[in-house]
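Just one chain follows, in the form predicted on its own, and it is written as structure tokens.
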Amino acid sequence: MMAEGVEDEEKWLAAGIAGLQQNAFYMHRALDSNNLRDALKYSAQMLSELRTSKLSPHKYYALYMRAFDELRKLEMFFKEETRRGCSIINLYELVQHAGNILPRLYLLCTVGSVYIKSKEAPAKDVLKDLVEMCRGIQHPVRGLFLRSYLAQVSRDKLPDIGSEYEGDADSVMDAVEFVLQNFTEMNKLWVRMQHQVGHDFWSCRCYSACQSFILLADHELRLAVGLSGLQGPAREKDKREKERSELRDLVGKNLHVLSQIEGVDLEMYKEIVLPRVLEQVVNCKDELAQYYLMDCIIQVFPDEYHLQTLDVLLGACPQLQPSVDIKTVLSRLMERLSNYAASNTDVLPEFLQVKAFSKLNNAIGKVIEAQVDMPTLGVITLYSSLLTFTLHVHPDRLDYADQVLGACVKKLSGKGMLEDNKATKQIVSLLSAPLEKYNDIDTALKLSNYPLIMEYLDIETNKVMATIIIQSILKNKTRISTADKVEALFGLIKGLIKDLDGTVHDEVDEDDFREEQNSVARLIQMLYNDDIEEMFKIICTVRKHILTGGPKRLPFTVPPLVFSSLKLVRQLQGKDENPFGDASTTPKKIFQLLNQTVETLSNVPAPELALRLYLQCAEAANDCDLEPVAYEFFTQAYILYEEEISDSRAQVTATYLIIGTLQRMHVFGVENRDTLTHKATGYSAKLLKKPDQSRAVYACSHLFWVDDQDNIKDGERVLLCLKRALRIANAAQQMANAARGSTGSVTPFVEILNKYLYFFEKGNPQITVDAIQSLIELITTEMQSDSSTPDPAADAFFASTLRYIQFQKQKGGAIGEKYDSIQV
């Protein structure tokens, strides 16, 4: 059925088009022959095809568009007519004697512009005349059609101030009245349309209102004549909601042109076109006409005037219907005043004067009490744009922001976490207009309705807005430096940095979770105070909240925290200790602290990671001299690595990092140093792989000798530790040979040579020219051997060390002496 329908009216277009045509070329060849009774004949038919009533309003559109264009051709013929002598007052009667309302009235208004270019008449006498007798087509679709007609061949010709027609002094308010008149009756015939049963659907089936109304109430007689079961009236009426939508600009075009008249001042504006248009718009009690007026009247008169008429236009807004769109209405006037006033920072006094966020602020109130059926979605964004509109207006009035988060809150209160994902955005929307502002989420720590809100975010989007915070933080470098300010942070971001209720980790994205965790430890770098106690303070409250995080996330927050308590413990080096107690901050606090703190990642368990910071804290611990602090941090390390490291790559890069730290303590007495480091020579040789052993052997080697430590220089035991590590690599060559028939690369061998060299300049004693020719030699004598395999890497490795010997030698000096002996 409604194929057919299309059809049909693709039909009834083109018969309209073909009859408007055939009189059209008559209608010329009398306009070119000057015969004006057979042109206005030919015109009235021609004008007839606009009686119909079974085109919808587009294809209305354009039949008309080609009856327009054949009018503007009469009205020149018309022009031509009146310097050749003819009357145009006669013209102006004898038009009305066309046999058929609709034509006539298309040609009066045609001669009605000519009449007023001709100033025999008064402009607003002629307007006047002819606004009144289009009341004559009732006709909605008609109707519409040729009052905007009658708008286009006048809007040039309204009495208006500066204008060729401008008659007394009430000449302007002649121009608004007609504009208005037009306006009032076009807004009629438009709403009325939504009454219409079709384009005399039934009509043109020739059934009478009776008939008609038994087809709607009766399915299956609908059925017998044709008529879809679905064509109830719930279709029929989005059908005729969006043939009215297509004609809105009819409509909306008056209010355009009552804003370009020059006469109409604020006064005007404030005493008689704005409450004759608002009341038009209340009276007519339609959802699409209101929503779109309302709309007009916003964006097309100035915003000055709509800061001078808030009480008015703001009073009209809860006597709307109830399904107006009214949130998007008030959104669109908050967003031009807010664009006013950012604009030009000299009208901000005007909005102090008329108190335009009080105003505001009470009606979108009385807006959502008058719509109790308002959906979350609509409070909110109504809010979220009172609040742009409070930032830019009112910048440095926190107060008022935090009025309108405080009653987006008083209107939320009772409804849980939204789920509404459209509601949960616009509240992230509203959240982040104060960062945006001023780039600054201390502005924000202000505002103490601010975490209320993010309450009602659901957990995802709780995250969403967390990471917006701190991506705000991070991009303006904003400085978080007390504690307290801290604590309120933290409550932000809290779904960033603990499981909320009802966190799914099956769910999770590993990526996502990594990059959210990732920008809390950058948060943590942050955050600095140059008071030690302050920032002492601030320590304790990451830690607090940091620690409720669970396993998955205590990698990422632990370290950043670790280094931030580590980076005041070096502000503290040099200071004494307060003598009156716990008052103070104090390298041992800070260390007891850390002590527990890195504590929680060997129960995660991350023992690697807790590894690298104990020893880290061991460290700091022996800039500050602290050795029974130092000691306990390696103790630590120590348990890690001998209960919870059993991967042999781990436990490579262990023993490597106890091994350097160590080798830069100098606070451990003797015992202390001999005991951690007959450990650390004991794990290197558990190492599983032989050649893992003898390169964690040999850089023990460098526990016995510390060039800046006089008394940590023990050659002989530098001495057992090569040894050891070149007996290691040897078995692990014999150990290769055996399993797969060949030696293996000789590297091991080379970088033990290296090391000798190493402690052979030191001035180990111990190192002699013997030892190192007689690794020399075995080196050379195993990459000669039969079994060996070829390994470029090594070769060129020890033809490097070889190299090296040779330059020494030719150094000449203390270092040439030395090298003398060694042959190459």
Contents of the next structure:
Amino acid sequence: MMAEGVEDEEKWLAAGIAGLQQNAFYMHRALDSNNLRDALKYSAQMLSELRTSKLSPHKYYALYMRAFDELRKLEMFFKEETRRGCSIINLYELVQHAGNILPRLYLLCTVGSVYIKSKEAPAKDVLKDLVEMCRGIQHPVRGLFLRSYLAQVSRDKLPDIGSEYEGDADSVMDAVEFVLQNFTEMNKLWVRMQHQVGHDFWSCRCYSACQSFILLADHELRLAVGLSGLQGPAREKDKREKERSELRDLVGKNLHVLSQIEGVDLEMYKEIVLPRVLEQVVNCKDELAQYYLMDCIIQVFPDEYHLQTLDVLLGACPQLQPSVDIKTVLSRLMERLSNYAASNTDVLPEFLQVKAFSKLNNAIGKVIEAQVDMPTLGVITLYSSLLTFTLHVHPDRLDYADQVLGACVKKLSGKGMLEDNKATKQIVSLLSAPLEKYNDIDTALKLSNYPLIMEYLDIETNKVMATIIIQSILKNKTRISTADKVEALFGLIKGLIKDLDGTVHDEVDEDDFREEQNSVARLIQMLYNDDIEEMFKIICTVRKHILTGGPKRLPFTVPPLVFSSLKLVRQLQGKDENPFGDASTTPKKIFQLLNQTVETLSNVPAPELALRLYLQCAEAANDCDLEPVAYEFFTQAYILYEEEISDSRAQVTATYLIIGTLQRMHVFGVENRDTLTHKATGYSAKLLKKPDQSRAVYACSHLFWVDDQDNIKDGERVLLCLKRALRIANAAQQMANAARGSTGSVTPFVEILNKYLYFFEKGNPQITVDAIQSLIELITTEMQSDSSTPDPAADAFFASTLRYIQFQKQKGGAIGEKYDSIQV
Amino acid sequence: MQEVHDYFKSLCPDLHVTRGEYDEDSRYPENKTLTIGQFKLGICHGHQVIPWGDLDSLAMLQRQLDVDILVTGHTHQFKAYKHEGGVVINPGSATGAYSSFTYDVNPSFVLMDIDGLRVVVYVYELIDGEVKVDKIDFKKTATTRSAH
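Switching from the form predicted on its own: structure of the form predicted together with its partner chain?
Entire complex below, previous chain first.
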């Protein structure tokens, strides 16, 4: 069983540790009594535990670490010994008498460390000797750990520039040579692991024999065997790769050491280090090693080195095994270089000098060509990294950015819309990069390939991208100022403007849809140009696009367009008439456009919204002194009221809007005004609920009395309205009495009383003190009557009205006189 | 609009809304009254009060709602009136939206500091890119009415 295998390993590890500890114990005793002989004997025995083949790398490491700790103590002892007069050279000889090669070499490295420290021989000589000797171990796991030990103990003793172990002039070269050699050998061992026989008890040679045996054996045995060592080749491969992964840092460490050597400058890196390392990487022909080591090189050495060796580095890429994930390697390289450029703008000229962009571009092109089966995600990722690189390094070269996008388009073409989620996400990130970088949609709009890429996104993602674009504009408060740019922009966001493939998608979430459309509405507000002609063009362009949106979108997009247009009308009012004929924009033209635009709301249908917009337009036409235009808008509003608005509450609100707007109109001649007023009063009187009727009718009284226009102060018509409102209120009382037994609230009466007072103060001669007085008495009587329902709100209202009258009386002057005769 | 509603709620959970003429949401009332400290406040968008923006007509609404302070809108023009019955405040438009009433809509809003019998009205206006703040004091005389 697999579980059994693991259990066995645990047992072996425990046994190894036990053996190690036991020998360590005796070794310590020997150290304490300065018994060199015994120390060597027991340390060798201890190290023999590392000769095992039974452990996985993970477990071997545990054993190795314990040995390592013990060897530190031994090293200290050796140092003491040399101080006590023992010759280090002799010691170096002595340890080579150890029986088995592995313990021998560990001991040798340990002594070597002391040897170098003693400076009795140049560091380079000792190191050279050691690294050569280690060839004696060819078993991958054991060899890797041994050489790792060598690397560890030699780390601080390399003959580097400025180090105390620096010998003559050429010593850095020696240090580099040492590390390179160790690295090369370690890599070879590491790669060999891939082809190594499994370390558990079934060896490969037995495999085929057992296979045939199994075929003949009984079912249960087959099962048992199948589940134990003979997992099948695929399973083995996975296991091996996992083990190799565990060891990779041992190999990679050497590169790290190389990068830390002071004496390794750009020159040396370029001439010696990189070529040697790459040679090993390419020649080992191992996928795992190549991927890991390429990545290691990129991460470990400084970015400026990479810039200067770009040719060499990129040149190695096509030579690697085809199965290596080179795109990730390249992406990471570009990421590093992008960050380098971003953090330090002084280095930008260097990028230009080495022609980094074109080299990378070519390399990517070659890789994509070579790996025909590369999935779309891979291609996009590569170009995404390249684009980020371009944006950081060459922000002013839009043509480079466009080139990258163009290459993407080429690769995507012929594949239809993307289905892969990750790929679409990657494209979104690709397209978002220019937006974030430039903070200005203008620049993104200049990239000719930008909209082409969006064609390959599915509808959902298209919308997502469109939203990102709009958010970017809103966030940066970018003013989109020409009709051409608006056209391009609306092309990009068409996913939000209309249903793309002709079919309506009912599954869209209501809230999401609303948010989308609201953001489009906000966007419309951002489209502006001071120049009137250009602004009109912009409005026409927007209109053209939003009218393709269909009934669900129009209620969101039409209002902002209407208000933008009304603002333009205002601007025109401020300017003089253009003497050069009717080619230019006039308020009339805009109103025509507005009329046609609001009309489209009938397709939704949205009569209430349309009514409000017509009334707004009417007011604007009023301000421009365009009587026929204003009249037309009112007509449209009235038609909607009569034909489309049937909900009672909606009618009430609509009536107030009509009255309120009409009250402010000064452009109408007598006839037109009369017609419209008559209709408005009619609507008021026909509202469903009597109290609503009463209110609306007294509101109409204001239609006959406008403060700033002396020719609209018709006192009689005002009084007629108020009396009519009173009659309706009365009727309402009687109805309530009949229907419910009590007369209902007197509030409408108090309201009308207040209106009487209003016009009384304004000087309407038809409003007499008597009328007011009798109204007050009427209300008082009603409130005290048995059949009335107590209504604290009405009481308070009446009370405050009476207080108001008192206050006016006490004001003195003309007002005081007027109010004098009213008794409360 | 739900987004705006939520935004306001994030500024202050105690939110009171009355219906404007473009609000399709019928759950907002036409007007509302509430008490804060010693003051009764009334809220009404104002498109229901004809003539629009007329002080005397608004004062009538104030009497009808029986409030010390009436908060109203619709015209997008900042106004603060004091009269015998109390105070009428129109904070203007917070976004500077188009209005048929005024050609120069400067975005504005109002904060009221209600303390005992005194209310201080702070007006914030955005004029030519700069925020200008103004202050108006109102004191409620204890004799005008009994405290509610």
